[in-house]
Amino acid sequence: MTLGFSLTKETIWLLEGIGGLLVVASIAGFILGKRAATDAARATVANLNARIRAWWLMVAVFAVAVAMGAIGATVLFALLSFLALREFVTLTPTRRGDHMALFWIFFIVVPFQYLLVAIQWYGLFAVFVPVWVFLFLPARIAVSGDAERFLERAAKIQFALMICVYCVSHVPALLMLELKGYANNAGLLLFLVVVVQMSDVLQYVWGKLLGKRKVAPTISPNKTWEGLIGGVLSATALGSGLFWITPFTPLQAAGMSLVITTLGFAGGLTMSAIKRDSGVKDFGALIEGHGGVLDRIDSLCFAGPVFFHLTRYYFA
């Protein structure tokens, strides 16, 4: 990874034809939002036009930082980390000797993981949050003197690091990679990003039309099986369409886009299971429309790793 990159022609058609859906999407937006006759029409209106309106800013955000290079990407994404961190931990019962452990956390891990991937130090990127911080932590935690429910609170942060910082790292990570007979990067990322998101995106459409049978019903209720199929064939079939944009062939990036739908599927699930078990909808109310940081996240955390890991293994 160079600290700046050009981007290619196929980056920008994408970039273009994803600001294209958005302007179809607002369009459909005012039409429905003049067409609804009852007060519940106007707000499930209301509430999809404040979801474009979210997605125009994350595109635009996230565009910007692909832009300015590898750089601008990875402080995007330490910046989403430690959002994400924070809506997490916020959930999360603290006591007062856990206080240092979240200051190095949140003020020494999260920059020193993301500098090893401007620096491209692989070797330390892959361990560092897993293996060093990992043992750090339980025993900065036990240096305070605070041992009630001592187990409890230690893995809770542990899991928010992995999770939040770790996986999340891996999609900047990305960026790294030298590939061979490919140098567009930068594409390799819209590509994780556009057939996660899709996928989330496609599974809501698909559910709403079709779904019937819960997958979860006491974790997710809004997830069905016939979402989970539709969404998931739908964001593979896209993913096989977009292989222009990657080293892979159109059946190499059919099988990529399966398992990060996949797994992006079950990240959200498993946060859904954290919020339902802490009471709340969502993570935090900062985007519109969409909840927090980590509701917008939950799937990247982790198909991230695993199409960074899968990419590096087969075709570095």
Contents of the next structure:
Amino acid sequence: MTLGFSLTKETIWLLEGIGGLLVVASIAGFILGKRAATDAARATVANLNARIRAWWLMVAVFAVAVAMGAIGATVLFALLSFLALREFVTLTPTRRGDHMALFWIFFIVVPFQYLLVAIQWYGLFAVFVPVWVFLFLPARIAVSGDAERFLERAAKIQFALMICVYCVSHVPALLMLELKGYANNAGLLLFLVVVVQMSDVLQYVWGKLLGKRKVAPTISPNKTWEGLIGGVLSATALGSGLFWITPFTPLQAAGMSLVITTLGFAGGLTMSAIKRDSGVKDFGALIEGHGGVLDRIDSLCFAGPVFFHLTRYYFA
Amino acid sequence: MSGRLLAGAIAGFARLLAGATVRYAGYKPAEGQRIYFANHSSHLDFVVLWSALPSAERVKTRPVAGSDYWEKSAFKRFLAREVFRAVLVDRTGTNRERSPVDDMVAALDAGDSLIIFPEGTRGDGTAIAPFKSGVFHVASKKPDVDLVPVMIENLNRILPKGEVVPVPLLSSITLGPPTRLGSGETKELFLARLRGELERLG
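Show the form predicted in complex with the partner chain, please, the one above being the form predicted on its own.
Okay, now the whole complex, with that chain kicking things off.
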């Protein structure tokens, strides 16, 4: 595919569908707000409504970026990577000796990884962070001459980079795939983001409605088996219903949805463990009701690369 | 006017770069005059604190800084005088026509608020150094002005002492409850208490 594309009618349908869903959610939030009787209920509904308002903004930004074509989407995800990396490294106990290495990853590695996405150089895109930067980073830290907690510092910065930059960059990289009999790659990107994010929303809704048995209470008290199963199954159903925007058959779309929603859950749980270990509830406070950027895209970090490679192996 | 415009642009850029979360822990922004006193570990400290203030407060809040550093070049002098309207004080203690305390009191008399770093110099961000006595003398001459403790965190990681390029991490600024010099409070007790008020916010 070439850089820059116009939205197909399928993509516009899906965006309209999301807009309609947000209208319904906003009305439901308004009615719940009127009916909340206790302080606890009011707090929950206030948080719900803050989340819904933030969703309007996030969907608007995302829709504008996607409508601007491959460059728009690539720049958006580059910014998300940058902000997520900033949140992650802020919580990482780095030392003065890491300063120049951090300068490199924020101002050289992030732009370069997304430049590779933009110019569609798959060969280097796939190995730049896990090979080149993997070796460069600890060497650069060593040059600064501070050996205290050396491996821990190097490993944590590597991990931040893999999650926030390498993994996230696979989402706009979907636009570089050349698929058999399918050219609406923006639709494929939209499918991934919509199914993963709706899975988060549906897990939250099922958890609030039926949640009892906790999956990992020491890591995240909010994640329940009821929420997980209800969310994954309903998001899988939604994903198979969206097959028309993808190169998949309905059954393949269901399989893909099951994989990415399960991975999304794994991503959320993993990032919760990191937050718990760091003693914080959220990575940041940029998005009202949701926390930071990384709190919003944690599931996408895990789902993105696997979805990219499954699609690339079986449909390219 | 160009100084004022540049000031707005720098404040915006500082907010973007340092992404400071501002927390009010016992302090409510209000009209009036005050002295913000903060810990010091980075050149960015005052810019980030200053850019986090509401713009109406910002235009009448002046940082107190060492003239030995800010008068070194024409550009620094322009920044300090025209953009930040800094109260430049002689902290070397030699050849002193007027003391830093006089300069600070004069600025307060003119109705401005001040940002001061009572440690006197930048630390490495791990501990707060003992306070210099200037703040005590200012507080004795202007006992009706509130002193607001401001804990600045993470800026020493964004731009540590000795580095020239910043790393865009998130910082936080915590403003604590205002305090004043107690009647009969000695210099040692006052300086130790002030430092304690600041430490408590960390």
